[in-house]
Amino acid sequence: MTIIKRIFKKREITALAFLIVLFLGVGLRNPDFINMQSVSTVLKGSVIYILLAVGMTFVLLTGGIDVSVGATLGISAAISATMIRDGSSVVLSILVALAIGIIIGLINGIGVAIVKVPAIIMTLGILGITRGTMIVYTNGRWVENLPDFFKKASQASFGGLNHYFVLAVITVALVQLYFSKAKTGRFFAAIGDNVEGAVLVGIPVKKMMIIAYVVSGFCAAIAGVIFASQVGFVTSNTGFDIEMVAIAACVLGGVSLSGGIGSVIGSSIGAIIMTAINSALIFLKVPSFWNKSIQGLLLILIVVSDVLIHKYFQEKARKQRLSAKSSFVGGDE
């Protein structure tokens, strides 16, 4: 078991190495994408998938999936930008959007934690309950005429850096620690791990699950609030599809659909990963429709392939326990 965990553990280190064979191997046909300008604006526009990851991998790890993140991405940013376009103080339409995030995230949770609504279904629900009421709130509508010094807001940077990329950056590093450091960090890995197990070492498992879901939908509402900024304009579709990406963001950083392994740093490497992707077709002169399909394949190669490292591992793992069965008897078992 040791050695399959340890190259689960190393999966965040063959993501970053992905991602700095993709840089070099596009910087080789086109200079131009390894310069700072071109780097930063890939880092620019991870930011968004970044957060909506680094709240997917809580649900994820305690064995749950929050598919109901996109739809809670749009409203905070149809909310917020339509409080700021009217004149309100950003700091409470920021608190407002933060506040919706909450509540479903609270609803989520609540669904699956305590009345057990298995977590795609309620989610799901959500999902269309969250996406109509955004588009009953818009009426249809676009957002639009967002004062500008919300927009340039996106614009500043720190050192180079955009500064919400440092706020992603940060975020992660401060839940990285907690998830590595603090005591009831280690609870969401647990939960997904063995419920049962959870249960029995008494670890508060409903209570835990129910805080996955409201990170995941406060990490949603922030991303929410800074699609808005960055963009400067909300349309109905906002958030469509995007809870696919931040899934298959986390696939990619190694986290596992069915609990218990993975962590921020990994998730948010798949982030930047999903983002880079983008950026090389244009610079490598692709026509951008080829974008999905090799999202898509990278994302069934990784998966297979981690499948099957798991099952070569399990495989010599059994045949050792099974050698040392029967030279010793009574083995590790």
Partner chain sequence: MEKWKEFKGKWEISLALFLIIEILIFGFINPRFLKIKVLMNSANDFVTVAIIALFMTLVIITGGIDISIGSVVGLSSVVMGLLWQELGFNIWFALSIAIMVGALCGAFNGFLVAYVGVQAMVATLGTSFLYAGISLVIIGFSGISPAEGITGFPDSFRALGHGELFGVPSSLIIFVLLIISVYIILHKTTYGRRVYLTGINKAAAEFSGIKTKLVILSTHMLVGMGAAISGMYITSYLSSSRADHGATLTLSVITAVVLGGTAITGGEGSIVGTALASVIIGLMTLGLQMAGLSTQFVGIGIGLLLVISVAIKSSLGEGNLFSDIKRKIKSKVSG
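Moving on from the form predicted together with its partner chain, please list the structure of the form predicted on its own.
Only a single chain is listed, so you will not see partners or other molecules.
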């Protein structure tokens, strides 16, 4: 019984349970949704969201937010795709894209941690600047005619799983290990939980906040390169509104918007949920213009359910502590 309580106290379990129910529920209506090909498609499509969610988790844990990741993804995709199309080395193109993501993240981090600009304002401003720069760079045109070898790279698999998804899983595992085992890994949640307390115990708050935004930009840049490989072209509005999906994925996975609570595993599960919802609506033959509304409704329902479940356990734990205290006092008398 104790093990079951511990399991349900983990915020990731709510998201995982919903993911399973989603697949089973839609599968009852359309069995094709739960065949291996469909599941593989969902996992492959979730890679970009997973990578964005990994970076976003760093920022959210510190109590911040980064709404510029969609623009970072877009400009990284555009620049890497243009360089590869024009004959540049793939390695050099990827490194340039990653450098851009790091620079954007560094600017965000300095603005939030050093200059003390509110995170939503700073990253929203960078979103506009980056989006405008991308349009100027591409001249408002699509980046097309990418080499076949670059596009086919997204189709490779390892053990039946898309190798980009395998890369994403490995990344999630390493980051989760860092958060749980490394001393500095626990700093991010400590900052989000109590920034004043973090300063008092000697945590380099400004440095860690900057690192969080740099990681977010870096992950968005990786996602941009993978997007260009998967889709095979880059439009002038690539990445538009995708930051909302990344934030929603983290929230679905149990990451608190106020900071200090959450895990990258939960964020990744949330990313898969967001992808699965889009796929499920197609299998249920729901018109695409309903997608955003349904995603928003499900997000609210899941988050409210999660809050109620954990509030129940917290209240129950509080009553147990009070009961134990009362028994102790009564025993003394």
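Take the two forms, find the largest set of C-alpha atoms that superpose within 1.5 Å, and that set is the rigid core. Just so it is clear, the model here is predicted, and its values are computed rather than measured. Residue numbers count along the first chain shown, from 1.
Colleague: Using a superposition on the rigid core, decide whether the Cα position of Q37 changes by 2 angstroms or more between these two forms.
Modeller: For Q37, whose C-alpha is compared between these two forms after core superposition, the shift is less than 2 Å.
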